[in-house]
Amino acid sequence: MSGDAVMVTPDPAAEIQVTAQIQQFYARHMQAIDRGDVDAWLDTFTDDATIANNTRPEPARGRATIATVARRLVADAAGSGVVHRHWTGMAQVARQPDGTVRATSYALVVQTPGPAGSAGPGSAGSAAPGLWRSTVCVDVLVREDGRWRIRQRNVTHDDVR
(Lines of atoms letter the chains of each structure in order from A and count residues from 1; the text may use other names and numbers.)
(Lines give C-alpha, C1' and ligand atoms only; values in the text may rest on other atoms or scores of the structure.)
Protein backbone atom coordinates (compact mmCIF):
# COMPACT_ATOMS: atom_id res chain seq x y z
CA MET A 1 0.00 0.00 0.00
CA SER A 2 2.95 2.34 -0.29
CA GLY A 3 2.12 5.62 -1.94
CA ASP A 4 -1.61 5.19 -1.36
CA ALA A 5 -3.41 7.85 0.63
CA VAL A 6 -4.83 6.65 3.90
CA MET A 7 -8.45 7.62 4.31
CA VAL A 8 -9.44 8.59 7.83
CA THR A 9 -13.03 7.84 8.70
CA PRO A 10 -14.55 10.59 10.84
CA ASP A 11 -15.89 9.67 14.25
CA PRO A 12 -19.69 9.56 13.77
CA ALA A 13 -20.38 10.65 17.36
CA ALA A 14 -18.08 13.68 16.98
CA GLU A 15 -19.74 14.60 13.66
CA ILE A 16 -23.19 14.43 15.26
CA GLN A 17 -21.99 16.58 18.16
CA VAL A 18 -20.55 19.27 15.88
CA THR A 19 -23.69 19.29 13.73
CA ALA A 20 -25.88 19.71 16.83
CA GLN A 21 -23.64 22.55 18.05
CA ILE A 22 -23.93 24.32 14.70
CA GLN A 23 -27.72 23.92 14.66
CA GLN A 24 -27.94 25.46 18.15
CA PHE A 25 -25.55 28.20 17.05
CA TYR A 26 -27.87 29.18 14.19
CA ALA A 27 -30.93 29.13 16.45
CA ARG A 28 -29.28 31.63 18.83
CA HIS A 29 -27.78 33.65 15.97
CA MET A 30 -31.00 34.14 14.01
CA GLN A 31 -33.22 34.65 17.06
CA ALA A 32 -30.89 37.42 18.26
CA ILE A 33 -31.26 39.43 15.04
CA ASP A 34 -35.01 38.77 14.88
CA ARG A 35 -35.53 40.25 18.35
CA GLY A 36 -33.35 43.23 17.40
CA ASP A 37 -30.45 42.31 19.69
CA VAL A 38 -27.75 43.41 17.27
CA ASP A 39 -24.98 43.19 19.90
CA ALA A 40 -25.72 39.51 20.65
CA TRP A 41 -25.93 38.81 16.91
CA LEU A 42 -22.62 40.60 16.27
CA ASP A 43 -20.95 38.54 18.99
CA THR A 44 -21.45 35.49 16.75
CA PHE A 45 -18.93 36.90 14.24
CA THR A 46 -15.15 37.10 14.45
CA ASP A 47 -13.67 40.61 14.62
CA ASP A 48 -12.42 40.27 11.02
CA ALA A 49 -15.55 38.64 9.61
CA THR A 50 -16.85 39.35 6.12
CA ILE A 51 -20.37 39.14 4.75
CA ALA A 52 -20.79 39.08 0.98
CA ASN A 53 -23.96 38.78 -1.03
CA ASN A 54 -25.06 39.05 -4.61
CA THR A 55 -27.05 42.26 -3.98
CA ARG A 56 -23.99 44.38 -3.12
CA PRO A 57 -20.81 44.98 -5.10
CA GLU A 58 -18.51 44.80 -2.06
CA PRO A 59 -18.64 42.64 1.07
CA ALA A 60 -19.06 44.13 4.52
CA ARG A 61 -15.67 43.68 6.19
CA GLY A 62 -15.14 43.64 9.94
CA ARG A 63 -17.53 43.66 12.84
CA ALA A 64 -17.86 47.48 12.89
CA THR A 65 -19.07 47.61 9.28
CA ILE A 66 -21.34 44.62 9.79
CA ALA A 67 -22.77 46.39 12.88
CA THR A 68 -23.67 49.48 10.85
CA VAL A 69 -25.52 47.43 8.25
CA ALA A 70 -27.30 45.26 10.85
CA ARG A 71 -28.44 48.24 12.93
CA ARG A 72 -29.85 49.92 9.82
CA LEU A 73 -31.76 46.77 8.78
CA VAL A 74 -33.22 46.31 12.27
CA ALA A 75 -34.20 49.99 12.45
CA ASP A 76 -35.77 49.86 8.95
CA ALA A 77 -37.90 46.85 9.93
CA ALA A 78 -38.99 48.47 13.20
CA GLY A 79 -39.74 51.74 11.41
CA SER A 80 -41.86 49.88 8.86
CA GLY A 81 -43.76 48.10 11.60
CA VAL A 82 -42.80 44.63 10.37
CA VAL A 83 -41.48 41.58 12.16
CA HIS A 84 -38.81 39.41 10.54
CA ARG A 85 -38.28 35.75 11.36
CA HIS A 86 -35.28 33.96 9.93
CA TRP A 87 -35.59 30.25 9.30
CA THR A 88 -32.41 28.35 8.54
CA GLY A 89 -32.72 24.77 7.38
CA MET A 90 -31.41 21.97 5.23
CA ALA A 91 -27.99 22.65 6.77
CA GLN A 92 -25.06 20.71 5.45
CA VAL A 93 -22.22 20.87 7.98
CA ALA A 94 -18.75 19.86 6.82
CA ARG A 95 -15.68 19.95 9.03
CA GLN A 96 -12.61 21.13 7.17
CA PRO A 97 -9.01 19.89 7.64
CA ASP A 98 -8.01 23.28 9.12
CA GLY A 99 -10.56 22.90 11.96
CA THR A 100 -13.13 25.27 10.50
CA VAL A 101 -16.66 24.24 9.61
CA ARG A 102 -18.33 25.03 6.31
CA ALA A 103 -22.10 25.28 6.79
CA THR A 104 -24.35 25.56 3.76
CA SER A 105 -28.03 26.15 4.37
CA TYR A 106 -31.20 27.66 3.03
CA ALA A 107 -32.19 30.81 4.87
CA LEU A 108 -35.70 32.15 4.50
CA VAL A 109 -36.91 35.41 6.01
CA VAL A 110 -40.61 35.65 6.73
CA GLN A 111 -42.00 39.15 7.08
CA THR A 112 -45.16 39.81 9.05
CA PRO A 113 -46.78 43.22 8.92
CA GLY A 114 -47.52 44.83 12.27
CA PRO A 115 -51.02 45.22 13.65
CA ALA A 116 -53.60 47.28 11.76
CA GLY A 117 -52.81 50.96 11.96
CA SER A 118 -49.05 50.50 12.27
CA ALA A 119 -46.73 52.13 9.79
CA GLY A 120 -45.42 50.27 6.81
CA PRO A 121 -46.48 48.49 3.67
CA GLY A 122 -49.06 45.76 3.95
CA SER A 123 -50.12 46.72 7.46
CA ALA A 124 -53.61 47.98 6.67
CA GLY A 125 -55.66 45.40 8.52
CA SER A 126 -53.71 42.35 7.43
CA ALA A 127 -51.18 40.52 9.54
CA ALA A 128 -50.57 37.69 7.07
CA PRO A 129 -46.92 36.68 6.90
CA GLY A 130 -45.14 36.43 3.57
CA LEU A 131 -41.78 35.31 2.28
CA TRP A 132 -39.50 38.37 2.18
CA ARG A 133 -36.21 36.70 1.24
CA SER A 134 -35.10 33.30 0.00
CA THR A 135 -31.37 32.67 0.08
CA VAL A 136 -28.56 30.15 0.18
CA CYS A 137 -26.09 30.91 2.94
CA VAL A 138 -22.56 29.53 3.03
CA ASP A 139 -20.65 30.23 6.25
CA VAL A 140 -17.17 29.41 7.43
CA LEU A 141 -17.24 29.02 11.22
CA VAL A 142 -14.29 28.88 13.59
CA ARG A 143 -13.92 27.94 17.25
CA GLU A 144 -12.95 31.02 19.22
CA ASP A 145 -12.88 31.13 23.02
CA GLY A 146 -14.74 27.82 23.13
CA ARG A 147 -17.59 29.06 20.90
CA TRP A 148 -18.45 28.94 17.23
CA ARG A 149 -18.20 32.23 15.33
CA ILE A 150 -18.67 33.16 11.70
CA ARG A 151 -15.50 34.23 9.91
CA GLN A 152 -16.99 34.42 6.44
CA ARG A 153 -20.56 34.51 5.14
CA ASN A 154 -21.66 34.42 1.52
CA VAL A 155 -25.36 34.91 0.85
CA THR A 156 -26.96 34.29 -2.54
CA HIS A 157 -30.41 35.83 -2.92
CA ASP A 158 -32.53 33.60 -5.13
CA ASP A 159 -34.27 36.52 -6.87
CA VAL A 160 -31.03 38.19 -8.00
CA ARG A 161 -29.13 36.99 -11.06
Given for the second form:
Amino acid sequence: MSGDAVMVTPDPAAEIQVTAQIQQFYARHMQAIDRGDVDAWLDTFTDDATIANNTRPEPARGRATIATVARRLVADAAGSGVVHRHWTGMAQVARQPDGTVRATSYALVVQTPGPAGSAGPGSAGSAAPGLWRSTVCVDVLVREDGRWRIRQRNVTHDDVR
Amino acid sequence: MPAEQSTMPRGVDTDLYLEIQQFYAAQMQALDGGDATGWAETFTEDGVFATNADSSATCGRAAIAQAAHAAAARLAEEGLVQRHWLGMLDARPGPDGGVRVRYYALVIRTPGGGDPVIWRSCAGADELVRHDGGWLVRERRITRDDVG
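Moving on from the form predicted on its own, kindly provide the form predicted in complex with the partner chain as a structure.
Below: every chain and molecule of the assembly, starting with the one above.
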Protein backbone atom coordinates (compact mmCIF):
# COMPACT_ATOMS: atom_id res chain seq x y z
CA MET A 1 0.00 0.00 0.00
CA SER A 2 1.48 3.34 -0.99
CA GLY A 3 1.94 5.90 1.74
CA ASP A 4 0.01 8.76 0.18
CA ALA A 5 -3.32 7.02 -0.34
CA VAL A 6 -5.06 6.58 2.97
CA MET A 7 -8.60 5.34 2.85
CA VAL A 8 -10.83 6.79 5.51
CA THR A 9 -12.90 4.12 7.09
CA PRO A 10 -15.83 4.51 9.43
CA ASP A 11 -14.61 1.45 11.31
CA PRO A 12 -14.35 2.58 14.98
CA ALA A 13 -11.65 -0.04 15.68
CA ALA A 14 -9.50 1.49 12.91
CA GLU A 15 -10.10 4.98 14.32
CA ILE A 16 -8.92 3.83 17.72
CA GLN A 17 -5.87 2.28 16.08
CA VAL A 18 -4.96 5.72 14.70
CA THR A 19 -5.38 7.23 18.16
CA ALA A 20 -2.83 4.77 19.55
CA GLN A 21 -0.46 5.51 16.65
CA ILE A 22 -0.69 9.26 17.30
CA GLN A 23 0.03 8.81 21.03
CA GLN A 24 3.15 6.84 20.11
CA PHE A 25 4.05 9.45 17.51
CA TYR A 26 4.15 12.17 20.17
CA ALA A 27 6.30 10.07 22.47
CA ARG A 28 8.88 9.64 19.71
CA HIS A 29 8.58 13.23 18.47
CA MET A 30 9.02 14.88 21.88
CA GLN A 31 11.76 12.55 23.09
CA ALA A 32 13.78 13.33 19.93
CA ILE A 33 13.87 17.07 20.59
CA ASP A 34 14.42 16.67 24.34
CA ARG A 35 17.57 14.59 23.79
CA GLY A 36 18.76 17.11 21.20
CA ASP A 37 18.35 14.79 18.19
CA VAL A 38 17.22 17.53 15.82
CA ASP A 39 17.47 15.35 12.70
CA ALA A 40 15.14 12.72 14.11
CA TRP A 41 12.76 15.46 15.25
CA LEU A 42 12.77 17.16 11.82
CA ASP A 43 11.93 13.82 10.23
CA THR A 44 8.57 14.00 12.05
CA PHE A 45 7.58 17.02 9.91
CA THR A 46 6.68 17.17 6.21
CA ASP A 47 8.98 19.18 3.89
CA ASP A 48 6.44 21.99 3.67
CA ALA A 49 5.48 21.98 7.37
CA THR A 50 4.56 25.21 9.15
CA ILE A 51 4.82 26.05 12.86
CA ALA A 52 2.94 29.00 14.28
CA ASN A 53 2.46 30.17 17.84
CA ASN A 54 0.85 33.01 19.73
CA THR A 55 4.18 34.71 20.53
CA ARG A 56 5.19 35.30 16.90
CA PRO A 57 2.86 36.59 14.22
CA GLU A 58 4.63 34.89 11.30
CA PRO A 59 4.85 31.07 11.19
CA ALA A 60 8.09 29.24 10.41
CA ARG A 61 7.62 27.71 6.96
CA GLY A 62 9.40 24.61 5.66
CA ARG A 63 11.67 22.05 7.23
CA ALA A 64 14.83 24.13 6.57
CA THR A 65 13.53 27.13 8.51
CA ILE A 66 12.22 24.89 11.30
CA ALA A 67 15.68 23.23 11.44
CA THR A 68 17.43 26.59 11.99
CA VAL A 69 15.10 27.52 14.85
CA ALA A 70 15.31 24.04 16.44
CA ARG A 71 19.12 23.94 16.37
CA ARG A 72 19.26 27.36 18.02
CA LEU A 73 16.82 26.34 20.77
CA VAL A 74 18.67 23.09 21.46
CA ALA A 75 22.00 24.97 21.62
CA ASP A 76 20.51 27.61 23.97
CA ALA A 77 19.20 24.92 26.32
CA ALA A 78 22.51 23.03 26.25
CA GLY A 79 24.41 26.27 26.91
CA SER A 80 22.33 27.14 29.96
CA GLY A 81 22.61 23.58 31.34
CA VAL A 82 18.86 23.11 31.67
CA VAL A 83 17.10 19.91 30.65
CA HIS A 84 13.63 20.10 29.11
CA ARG A 85 11.08 17.28 28.98
CA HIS A 86 7.97 17.79 26.88
CA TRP A 87 4.96 15.90 28.21
CA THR A 88 2.15 15.57 25.70
CA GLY A 89 -1.20 14.48 27.02
CA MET A 90 -4.98 14.77 26.83
CA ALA A 91 -4.73 14.37 23.06
CA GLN A 92 -7.97 14.55 21.12
CA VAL A 93 -7.44 12.75 17.83
CA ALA A 94 -9.89 13.43 15.00
CA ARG A 95 -9.58 11.84 11.58
CA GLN A 96 -10.55 14.30 8.83
CA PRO A 97 -12.47 13.39 5.65
CA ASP A 98 -9.28 13.90 3.57
CA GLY A 99 -7.41 11.24 5.58
CA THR A 100 -5.37 13.69 7.65
CA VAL A 101 -5.56 13.76 11.42
CA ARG A 102 -6.22 16.77 13.56
CA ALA A 103 -4.73 16.27 17.03
CA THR A 104 -5.40 18.75 19.82
CA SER A 105 -3.24 18.07 22.84
CA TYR A 106 -1.81 19.69 25.93
CA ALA A 107 1.94 19.90 26.39
CA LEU A 108 3.79 20.68 29.58
CA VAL A 109 7.49 21.44 29.56
CA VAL A 110 9.28 20.35 32.71
CA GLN A 111 12.56 22.17 33.24
CA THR A 112 15.38 20.86 35.42
CA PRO A 113 18.36 23.12 36.14
CA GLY A 114 20.67 20.15 35.50
CA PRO A 115 24.15 19.48 36.88
CA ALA A 116 25.32 23.02 36.08
CA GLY A 117 22.45 24.49 38.10
CA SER A 118 22.94 22.47 41.27
CA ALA A 119 25.29 23.91 43.86
CA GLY A 120 26.35 20.62 45.39
CA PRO A 121 25.19 18.55 48.37
CA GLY A 122 22.62 20.08 50.67
CA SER A 123 21.12 22.29 47.98
CA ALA A 124 18.80 19.78 46.38
CA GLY A 125 16.16 22.49 46.00
CA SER A 126 18.14 24.27 43.32
CA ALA A 127 18.10 21.14 41.17
CA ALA A 128 14.38 20.51 41.55
CA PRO A 129 12.36 20.29 38.33
CA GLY A 130 9.63 22.83 37.78
CA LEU A 131 6.90 23.47 35.24
CA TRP A 132 8.26 25.88 32.66
CA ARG A 133 5.52 26.06 30.02
CA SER A 134 1.93 24.98 29.60
CA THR A 135 0.67 24.93 26.03
CA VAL A 136 -2.07 23.68 23.75
CA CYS A 137 -0.82 22.16 20.51
CA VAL A 138 -3.02 21.73 17.45
CA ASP A 139 -1.38 19.60 14.76
CA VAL A 140 -2.48 18.45 11.33
CA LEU A 141 -0.75 15.14 10.62
CA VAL A 142 -0.50 13.31 7.33
CA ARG A 143 0.46 9.73 6.55
CA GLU A 144 3.72 9.66 4.52
CA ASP A 145 5.93 6.65 3.81
CA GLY A 146 3.89 4.55 6.22
CA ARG A 147 4.30 6.96 9.13
CA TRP A 148 2.71 10.08 10.51
CA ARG A 149 4.25 13.51 9.96
CA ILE A 150 3.19 16.99 11.06
CA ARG A 151 2.18 19.27 8.22
CA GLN A 152 0.84 22.13 10.30
CA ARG A 153 1.39 23.05 13.93
CA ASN A 154 -0.24 25.79 15.95
CA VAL A 155 0.92 26.28 19.54
CA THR A 156 -0.80 28.43 22.14
CA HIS A 157 1.34 29.33 25.14
CA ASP A 158 -0.86 29.70 28.22
CA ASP A 159 1.33 32.47 29.71
CA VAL A 160 0.96 34.69 26.64
CA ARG A 161 -2.07 36.98 26.54
CA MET B 1 -10.21 -21.44 32.10
CA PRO B 2 -10.65 -18.92 34.91
CA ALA B 3 -7.72 -18.34 37.23
CA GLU B 4 -9.47 -19.13 40.49
CA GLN B 5 -6.93 -17.51 42.75
CA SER B 6 -7.18 -14.10 41.02
CA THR B 7 -9.42 -11.60 42.79
CA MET B 8 -8.42 -8.68 40.52
CA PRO B 9 -11.44 -7.43 38.55
CA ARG B 10 -10.89 -7.32 34.81
CA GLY B 11 -10.24 -3.98 33.13
CA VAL B 12 -11.96 -2.91 29.93
CA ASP B 13 -10.37 -4.01 26.63
CA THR B 14 -7.75 -1.92 24.84
CA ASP B 15 -10.07 -0.30 22.29
CA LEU B 16 -12.51 0.78 24.96
CA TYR B 17 -9.67 2.07 27.13
CA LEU B 18 -8.47 4.32 24.29
CA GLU B 19 -12.04 5.41 23.60
CA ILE B 20 -12.44 6.49 27.22
CA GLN B 21 -9.13 8.38 27.10
CA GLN B 22 -10.52 10.25 24.09
CA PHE B 23 -13.74 11.00 25.95
CA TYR B 24 -11.79 12.59 28.81
CA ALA B 25 -9.53 14.56 26.44
CA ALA B 26 -12.58 16.07 24.73
CA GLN B 27 -14.37 16.69 28.01
CA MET B 28 -11.42 18.43 29.68
CA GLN B 29 -10.64 20.50 26.61
CA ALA B 30 -14.25 21.71 26.60
CA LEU B 31 -14.03 22.70 30.27
CA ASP B 32 -10.60 24.34 30.00
CA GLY B 33 -11.61 26.13 26.80
CA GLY B 34 -14.51 27.78 28.62
CA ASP B 35 -17.21 25.85 26.73
CA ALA B 36 -19.52 25.45 29.74
CA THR B 37 -22.42 24.19 27.64
CA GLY B 38 -20.29 21.63 25.80
CA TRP B 39 -18.88 20.51 29.15
CA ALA B 40 -22.34 20.11 30.68
CA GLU B 41 -23.44 18.04 27.66
CA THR B 42 -20.84 15.40 28.57
CA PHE B 43 -23.00 14.61 31.62
CA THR B 44 -26.36 12.88 31.56
CA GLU B 45 -29.38 15.16 31.92
CA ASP B 46 -29.52 14.18 35.61
CA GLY B 47 -25.73 13.96 35.99
CA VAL B 48 -24.12 14.50 39.38
CA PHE B 49 -20.85 16.28 40.14
CA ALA B 50 -19.68 15.95 43.74
CA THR B 51 -16.46 16.94 45.50
CA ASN B 52 -15.18 16.60 49.04
CA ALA B 53 -14.83 20.41 49.13
CA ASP B 54 -18.59 20.92 48.97
CA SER B 55 -21.19 19.17 51.10
CA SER B 56 -23.86 19.49 48.42
CA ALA B 57 -23.39 17.99 44.96
CA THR B 58 -24.12 19.83 41.71
CA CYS B 59 -27.04 18.00 40.08
CA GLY B 60 -28.28 18.20 36.51
CA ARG B 61 -26.85 19.65 33.31
CA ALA B 62 -28.16 23.18 33.88
CA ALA B 63 -26.53 23.46 37.30
CA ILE B 64 -23.29 21.90 36.01
CA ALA B 65 -23.19 24.40 33.13
CA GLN B 66 -23.88 27.30 35.48
CA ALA B 67 -21.08 26.27 37.84
CA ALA B 68 -18.64 25.99 34.92
CA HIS B 69 -19.67 29.43 33.64
CA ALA B 70 -19.03 30.95 37.06
CA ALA B 71 -15.65 29.20 37.38
CA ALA B 72 -14.57 30.39 33.91
CA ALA B 73 -15.55 33.96 34.79
CA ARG B 74 -13.50 33.84 38.01
CA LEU B 75 -10.44 32.54 36.15
CA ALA B 76 -10.77 35.23 33.49
CA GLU B 77 -11.03 37.87 36.20
CA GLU B 78 -7.85 36.57 37.85
CA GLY B 79 -6.07 36.33 34.49
CA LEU B 80 -5.42 32.60 34.79
CA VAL B 81 -5.48 29.80 32.23
CA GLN B 82 -6.37 26.37 33.60
CA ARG B 83 -5.66 22.89 32.16
CA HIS B 84 -6.95 19.61 33.55
CA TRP B 85 -4.66 16.60 33.06
CA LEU B 86 -6.21 13.20 33.72
CA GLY B 87 -4.17 10.06 33.95
CA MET B 88 -3.72 6.69 35.60
CA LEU B 89 -7.14 5.59 34.37
CA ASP B 90 -8.42 2.39 35.94
CA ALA B 91 -11.48 1.53 33.83
CA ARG B 92 -13.66 -1.46 34.64
CA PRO B 93 -16.92 -2.74 33.26
CA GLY B 94 -19.84 -1.44 35.32
CA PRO B 95 -23.52 -2.38 35.52
CA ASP B 96 -25.80 -2.12 32.46
CA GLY B 97 -22.96 -1.82 29.94
CA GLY B 98 -21.50 1.20 31.71
CA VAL B 99 -17.94 1.75 32.85
CA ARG B 100 -16.53 2.76 36.21
CA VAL B 101 -13.31 4.74 36.03
CA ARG B 102 -10.95 5.79 38.79
CA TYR B 103 -8.26 8.28 37.84
CA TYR B 104 -5.91 11.00 39.04
CA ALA B 105 -6.24 14.59 37.92
CA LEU B 106 -3.82 17.49 38.07
CA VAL B 107 -5.00 21.03 37.54
CA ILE B 108 -2.32 23.28 36.03
CA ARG B 109 -2.73 27.05 36.29
CA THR B 110 -0.71 29.59 34.32
CA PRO B 111 -0.77 33.34 35.05
CA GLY B 112 -0.12 35.86 32.28
CA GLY B 113 3.64 36.16 31.79
CA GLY B 114 4.36 33.64 34.55
CA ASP B 115 5.30 30.00 35.08
CA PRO B 116 2.65 27.27 35.32
CA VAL B 117 1.97 25.67 38.70
CA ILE B 118 0.18 22.54 39.82
CA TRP B 119 -2.87 24.09 41.47
CA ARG B 120 -4.69 20.94 42.56
CA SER B 121 -4.10 17.22 42.77
CA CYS B 122 -7.24 15.06 42.88
CA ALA B 123 -8.54 11.55 42.59
CA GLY B 124 -11.72 11.01 40.60
CA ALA B 125 -14.32 8.27 40.36
CA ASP B 126 -16.78 8.31 37.46
CA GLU B 127 -19.72 6.27 36.41
CA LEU B 128 -19.95 6.46 32.62
CA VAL B 129 -22.91 5.37 30.52
CA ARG B 130 -23.24 4.75 26.78
CA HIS B 131 -25.08 7.37 24.78
CA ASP B 132 -25.32 7.65 20.98
CA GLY B 133 -22.14 5.67 20.46
CA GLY B 134 -20.25 7.89 22.88
CA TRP B 135 -20.09 8.26 26.65
CA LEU B 136 -21.70 10.47 29.29
CA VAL B 137 -20.92 10.94 32.97
CA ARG B 138 -23.80 9.90 35.19
CA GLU B 139 -21.93 10.54 38.39
CA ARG B 140 -18.54 12.06 39.22
CA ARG B 141 -16.95 12.11 42.65
CA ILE B 142 -13.79 14.20 43.02
CA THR B 143 -11.53 13.96 46.05
CA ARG B 144 -9.26 16.96 46.30
CA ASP B 145 -5.98 16.06 48.02
CA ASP B 146 -5.82 19.42 49.82
CA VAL B 147 -9.21 18.98 51.53
CA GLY B 148 -9.27 16.97 54.72
